[in-house]
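In the block that follows, a single chain appears as structure tokens, in the form predicted on its own.
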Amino acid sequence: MALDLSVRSTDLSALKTPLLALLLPAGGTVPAGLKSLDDAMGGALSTALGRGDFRGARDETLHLQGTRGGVERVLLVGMGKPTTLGLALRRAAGIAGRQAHRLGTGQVSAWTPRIDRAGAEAIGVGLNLGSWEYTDLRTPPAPEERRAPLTAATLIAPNAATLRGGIAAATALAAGYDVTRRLAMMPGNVCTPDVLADTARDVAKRHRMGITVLGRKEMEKEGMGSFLSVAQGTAQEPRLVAMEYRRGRKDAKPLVLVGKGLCFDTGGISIKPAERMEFMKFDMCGAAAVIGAMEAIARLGLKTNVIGVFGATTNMPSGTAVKPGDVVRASTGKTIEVINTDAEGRLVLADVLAWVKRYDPEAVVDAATLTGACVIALGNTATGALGNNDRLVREVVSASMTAGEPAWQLPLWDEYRELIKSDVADLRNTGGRAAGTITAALFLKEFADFPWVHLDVAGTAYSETDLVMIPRGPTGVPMGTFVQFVRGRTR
């Protein structure tokens, strides 16, 4: 559940809050806006900074006792020497939100020396990201052991009236991240293709969007042999879902967001190793980000046309599963030799990308946890970005940087296409280990007959380790990139 965010102006020495988070850059002196609070605390702030107990390094924290009946606790969070203030504020706020949630304060206030509308948005998003927790399937602790969940946060700033738009935007984005991360965190037996479709229906109904849901029979009529080859090993009904948000000009071409929704990926007949296979519940993060982005876009009230589309199924080994060496036919008529059944996401996306051509899109951006090769290339820090239009790729990469979800462009040169040539079909679904992220994108390019960018979020949509501002698990990437891209096209 997203936090109840607000902003107000007040003297910090008169503030009543269980926790005040001070987001401070590296420096060593008490900012002017904190003098009255420092006096109320008997000089504790100036003492801590003066003797170097807190130096403002990135991710550095220091807890101080507050005042009686006012600011009960003070948390100092360092931002270092930020090159991008908004991203530094977001990270520091994430740490503050996480600490407040751990303490069980129920609510938190935040303050920083310099703040504008964009900074207010960054802080609001950060507080939400840090305080988020998935508890749906846990047994609640005994009453005496329970801590109050963080439900509300207030930004304290002298220019509060000018920051309300930023707080409203942060609230919308937080709702999108909440949807994205909740779906991603669900185990595979809970988050099925039908659950993804039902969640999309709920978002569409609440925000008066149009929605289309295709099942196996409808996809057979569309000739989606590529998508259905992945779904033929599971008894669960595959789903192709399209959410239509139309608030722009009627004659304006829509932006289309596409997501991969493999609710669990065993690898199929080319089965994955047992170790760490449980993380394959995150193979639907692209679809989750599409649903979350549509939630956020609707809440922002953007005056544009956006279509959110995803394909959802599970990749299971069975007596009916597709086999290595099989040849399947996509809806475009292209034939595909299945070399590795664990290269299934591109088989799903091939038919989905071909299907969205009916919308005559202005641009299409897809996101998928597609290749382990992207993790090898870029680690868990950057998303891989590839596309058939360099200007569009640069635009999406810029949006990712603004959203705090950095992407990096990889080449999509025709020379690499030799790796996915087949002896028996038009294409093979994998070119092997070499340049794996590039050849996967080149495969998708065969079905993208419009300006298109592919985001490989295999290393960034979830984390197997603690990330300081958020715990291990779903990050929400690339929900923010999707929304920022649409916002950039709307302004």
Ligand code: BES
The other form holds:
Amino acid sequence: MALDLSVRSTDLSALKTPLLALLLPAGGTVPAGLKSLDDAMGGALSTALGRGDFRGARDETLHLQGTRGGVERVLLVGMGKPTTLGLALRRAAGIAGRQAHRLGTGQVSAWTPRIDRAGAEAIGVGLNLGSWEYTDLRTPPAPEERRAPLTAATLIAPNAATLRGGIAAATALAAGYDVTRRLAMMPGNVCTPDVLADTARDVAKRHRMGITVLGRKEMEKEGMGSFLSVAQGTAQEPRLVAMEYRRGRKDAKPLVLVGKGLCFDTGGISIKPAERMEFMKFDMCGAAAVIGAMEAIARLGLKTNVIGVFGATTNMPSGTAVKPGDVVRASTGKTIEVINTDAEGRLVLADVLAWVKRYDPEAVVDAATLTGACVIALGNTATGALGNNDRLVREVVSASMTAGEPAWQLPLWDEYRELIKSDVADLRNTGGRAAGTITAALFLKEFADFPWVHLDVAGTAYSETDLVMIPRGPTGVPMGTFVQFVRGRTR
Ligand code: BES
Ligand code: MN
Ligand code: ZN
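Having seen the form predicted on its own, can you show the form predicted in complex with this ligand?
Next comes the full complex, this chain leading.
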């Protein structure tokens, strides 16, 4: 659940809060705005800074005792020397949110020396990201062991009125991240293609969007032999879902967001090793980001046309599963030799990308946990970005930076096209180990007949280890990039 965010102007010495987080840049002395609080604390802040106990380095924290009945605890969080203030605030607020959630204070207040509307948004998003936790499948601890979950956060600033918009935007984004991360965290036996479709229906209904849901039969009619070849190994009904948000000019072409929704990826007949296979429940993070982005876009009330689309199924080995060497035909008529059944995401997305052509898109951005090669190339830090229009790629990369979800462009040159030529069909679904992210994207490019960007989020949509501001598990990436891209195209 998203935090109840608010903003208030008050002198810190008059504030009552169980925890005040001070987000401070590197170096120097106690900022003027903290003078009265420092006095109330008997000079504890100036002492800590004066001794060098706290220097404001990035990610540095110091917990101090506050005042009885006022600011009960103080958490100093360092931002280093920020190059981008928004990102530094988001990160520091993430650390503060995480720590507040751990302490069980229930509420947190936050303060920083310099703050504008964008900064308020960044702090609101950070507090939400850091304090998020998935508890649906756990038995609650005994009352005496229970800690209060963080449910409310208040930004303390002199210019409260000018920050309200930022706080409202943060609340909308937080709702989007919550949808995305909750779906992602659900195990494969809970989050089926039908659950993804039902969640999309719920979002669509609450925000008056149109929705289309296709099943196996409808996809057969469309000739989606590529998508269906993946779905033929599972008893679950595959789903192709489109959510239509239309608040822009009637004649304006829509932006289309597309997501890979593999509710679990065993690899199929080309089965994956057992070790760490459980993480393949996260193979639907692209679809989850699309659903979350639609939630956030609607809450932001963006006056534009956006279609959110995803293809959902489960990649299983079975008596009916597709086999290496099989040749399948996509809805465009192109034939594909399935060399490796574990390269299933591109088979699903091929038919989904071809299908969204019916919307006559202004631009299409897809997100997919598509290749392990992308994790090797960029690690868990950057999303891979590739596309058929360099200006559009740059626009999406720039949106990703603003959103605090950095992406980096990889080349999509025709030179690599050799690698996905087949002896028997028009294409093969793998190009070998070399340039795996690029050959996967080149495969998708064959089906993207519009300005298009592909985001490979295999390394960034979830983390197997704890990150600084986000505990291990789903990060929500690229929900924020989707929303920022759409915002950048609105008015
Ligand atoms: N879902 C995986 C990619 C993946 C790997 C995501 C690691 C997150 C972490 C995808 O379906 C896959 O299995 N790709 C193969 C492609 C190969 C067979 C050409 C891969 O990357 O190994
Ligand atoms: Mn796979
Ligand atoms: Zn996969």
